[in-house]
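So this first bit is one chain, no partners, the form predicted alone, shown in structure tokens.
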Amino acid sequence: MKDIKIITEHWGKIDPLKIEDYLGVGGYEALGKFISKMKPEEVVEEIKKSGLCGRGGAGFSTGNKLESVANNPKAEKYFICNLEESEPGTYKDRLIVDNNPHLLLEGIIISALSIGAKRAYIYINGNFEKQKEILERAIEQAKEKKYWGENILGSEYNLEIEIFSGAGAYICGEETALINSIKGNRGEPKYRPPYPTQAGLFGCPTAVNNAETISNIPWIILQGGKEYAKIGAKNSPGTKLFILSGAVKNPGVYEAPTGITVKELIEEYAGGIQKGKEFWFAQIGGACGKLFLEKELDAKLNFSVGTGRDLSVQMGSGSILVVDKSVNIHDLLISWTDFFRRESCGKCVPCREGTFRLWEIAKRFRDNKISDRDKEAVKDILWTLNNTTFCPLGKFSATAFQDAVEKLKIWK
């Protein structure tokens, strides 16, 4: 099933503006068959047996979270599509919007009507100004034909729609942040338990997911679950989108089956190297993401790790940067550094104050200025971020570096 499209199929031949291009395609089938035919838990259920997974980086099953939700006794609950997006190299979720907008709405219409909400948000980075347009034309064109809203479809299921900008945090991509930044508190995570499926947004039951994710939800109740979990790998099937940037012949995003090796992607996808260049290694999963050597590019991308003969990698939010040997480390460090020193929210201490020494360290080090004593205090630092930060944005920001000292040995 290599070829199958489920997101992208139709990218390219109507126009996202036009509800009716979509209607012609099959849209909103699926919504129609879950309001004539089925019942929530049906639904719910339906997306357990595919197996999907969040298509956010963290990979959590989408049908649990939605059942943990709607078995919930509390009669408010609420669902939100997240469209944050900030981290570097990451743009497969606007690309839906500006593709086929109308997708991800019937997604999120089937995920909030399956666990009982009455209200959905779509979260949208507030740099995403394009992307905010389009979505609400669809909106729009959706509640004329009475997609959402009263009465859907003649149906006695209510929904509202509201779209809300954040201020492009990363930190906002967490989901309790991505809440508190609703409720307009600072974006900040929150401890954890209560899970938001259990108290989330206003105290009540939320269901949280990405949207890519969300994207999957049509295809899945008008195939099935079943049909579903026969593409790509076992242990987290379906398709990805892929983003492939940097020294390949034909960068973009890509849509394959999980399991899929890093190498497959950069040569049959990307077409390769380009010409004139030599690889040097392979960044998977955004600024956040492992390094990865060319002796380990036959690793199969997937949600879950294996060992021996499946050796495989979290693919995170599918993001690959493919760096030749002509790329100067330092500028890397500095960008990598940089970004989670700016984009930590300052909640603990040993982010706030660990993203920053990386930085400065990062500096030093390009300037040729570092010294016996910095090198032993990115160990620590490596250490402190990886171990004791409150959130995984601290652990996040540590994995790229240390992999440049590991795998590049950027110093002796």
Given for the second form:
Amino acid sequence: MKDIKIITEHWGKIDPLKIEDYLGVGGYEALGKFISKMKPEEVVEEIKKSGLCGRGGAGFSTGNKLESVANNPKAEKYFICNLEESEPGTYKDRLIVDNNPHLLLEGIIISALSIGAKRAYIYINGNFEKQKEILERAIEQAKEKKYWGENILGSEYNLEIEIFSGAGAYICGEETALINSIKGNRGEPKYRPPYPTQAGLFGCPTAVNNAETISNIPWIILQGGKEYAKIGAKNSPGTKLFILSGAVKNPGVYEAPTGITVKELIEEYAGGIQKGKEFWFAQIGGACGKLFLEKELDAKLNFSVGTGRDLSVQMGSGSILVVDKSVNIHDLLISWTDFFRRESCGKCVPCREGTFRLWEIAKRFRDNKISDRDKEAVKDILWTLNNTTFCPLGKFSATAFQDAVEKLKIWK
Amino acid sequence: MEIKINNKIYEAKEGEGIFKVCKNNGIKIPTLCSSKEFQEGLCRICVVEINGKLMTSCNTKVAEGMEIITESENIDKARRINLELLWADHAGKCATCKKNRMCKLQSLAEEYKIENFHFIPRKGEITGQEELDLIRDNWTRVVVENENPCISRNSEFCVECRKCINVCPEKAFGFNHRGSDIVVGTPYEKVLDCSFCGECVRVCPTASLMDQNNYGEIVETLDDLKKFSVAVLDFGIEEKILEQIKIGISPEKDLNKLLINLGFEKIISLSEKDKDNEDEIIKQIKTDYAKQEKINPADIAVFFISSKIYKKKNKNEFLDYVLSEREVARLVRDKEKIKTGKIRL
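For the form predicted in complex with the partner chain instead of the form predicted alone, what are the coordinates?
Let us now look at the entire complex, which starts with that chain.
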């Protein structure tokens, strides 16, 4: 089971610019199966059975999301592939495009058709110019083969696909901000409810799914949801792309079943800690991730926190930054806080002002000019970020700083 | 439906916001950014506890069986911290501010006893021995624009509540930049060019958007014994002026007395039917009226007191000043201060 590869299976073996290569390894067979043998609701049912959940970090059930859009009586519906990916230390989605863009495209077509959408958007981070080109090429090739457009593979299905290039704002990875951005509005989150599944893009029911999530769909269609559910952790099955960086021997992206421990990933996949370096902590889930000390590395990586004896941690985007003792914590604190200060949309008070103040205090800490007053202020800011911000970005911006104070005892 | 607020049962309608239900039942919740028309949940000051979780009351709708608490230790803490963060982004200039005593942020800061001791002010006067580079970081973009004829803009006082952006019928404003650099401005920071309906100035809780005028000159004219100051009151402005000053500026309820106190010698009240020929009536003051009373027109100062601040554009030889209800309130406020010996002009 450990060796099962769903997303990375053909990486490096096929030419991403050639649709023939993908067809040669069974590409678009899932789409063919769907068109010839399955009803849209059966696709949704299979995905529900698979237990697949959102790979962007939140881990929401993909099947439920698709189902709620599919069941909406409104005629106009949209499907959006979220390729914003700006979490620091996370670069899995763009590697999917780099290595196998048609897998993603096939997933998008099947997902969009399964919910009854006539139009699908690929929302791509504005900085991913190379990936945009690859996708444009793939979309063109797929159109020639009639995998999308009018009367897909001779059927009654129609679908338009459009790439929408964002401006590279972190907040636009949040689905309501992303939808605002496509509409031409300021990229900032919107109050929920209504959820996008009820009233999303242009007021229509919209499913926004992460690129990695979507890339699992063809496999599920071909092998069945039941088979997928057998992989990895029970409460969030499947494989996941993990991005290991920092003080490991072989940094990179690895596909592994969910429920794997952090230790296994570091030791067995990334070749362990680099020679001469001493492990300090690992940050899981990007700049907004929690920090884990050595004694916590046996925790299993999941999307939902396990109950009972099973020690598990939420993996977020799946990035694991391994930090060794030679790293200057000041640099990291400034890097985290500066990131969130810059990327906050600035609309709500605690996030706009709080992220700025954390950055300011991090700089004073570096310069050894931190006062007790600052330490008190940090407590207040972290509290308000955790409890009162408009969207989760505020909470995210507090996580690592809070762990640095509580677990790493940076104040001493 | 029935909901519980502070352990008492209240009736609420489907789709109503919690803030509104509380307000209708006399339960006070502070807010900076929400209004009757727009509830965006930006200031995070109207937070209440819903089933134990902190949520903004303005944009959260009631739901069957909801249990809401409007005062608790956590609610107080949230309001204090968020106000303190805002205050530090604003601090410094209350004593000399045009909107002193008429400012929403100031009154909230007073109510919640906010003192800025945690953070270095990002705007305004910076005192103390703080490091220069930190101060430079903290001086974020400030937009000051006094080139348009009607509205004086100074983002130094802005609390980014978005009221002006939402209320503007012409979408003249928007958020520029993001994060802590955010500033309310015009596209490409061009000089404000709109029809100057004045709605943004009306809704601004602080001194960020104010009526454009030459305040010193106005005070001087009113105090000048040689000048004959005439106030032309637009239809319906009386109520608006009294509304402005009743927030503790002056106990006086007789508008004529107030205006005479300010130095006006004659008051003309327009009626509804004068709407279309107000310019004509104003013109008559320096012409027919001056002739009739044998006053040199050069010694007459005509003030049009109106919410139509776009009239400031149309000042001419017959109309010297256009004052809004807010500017009258400011004149009253300063007069009261002089009376009680608090300031000297």
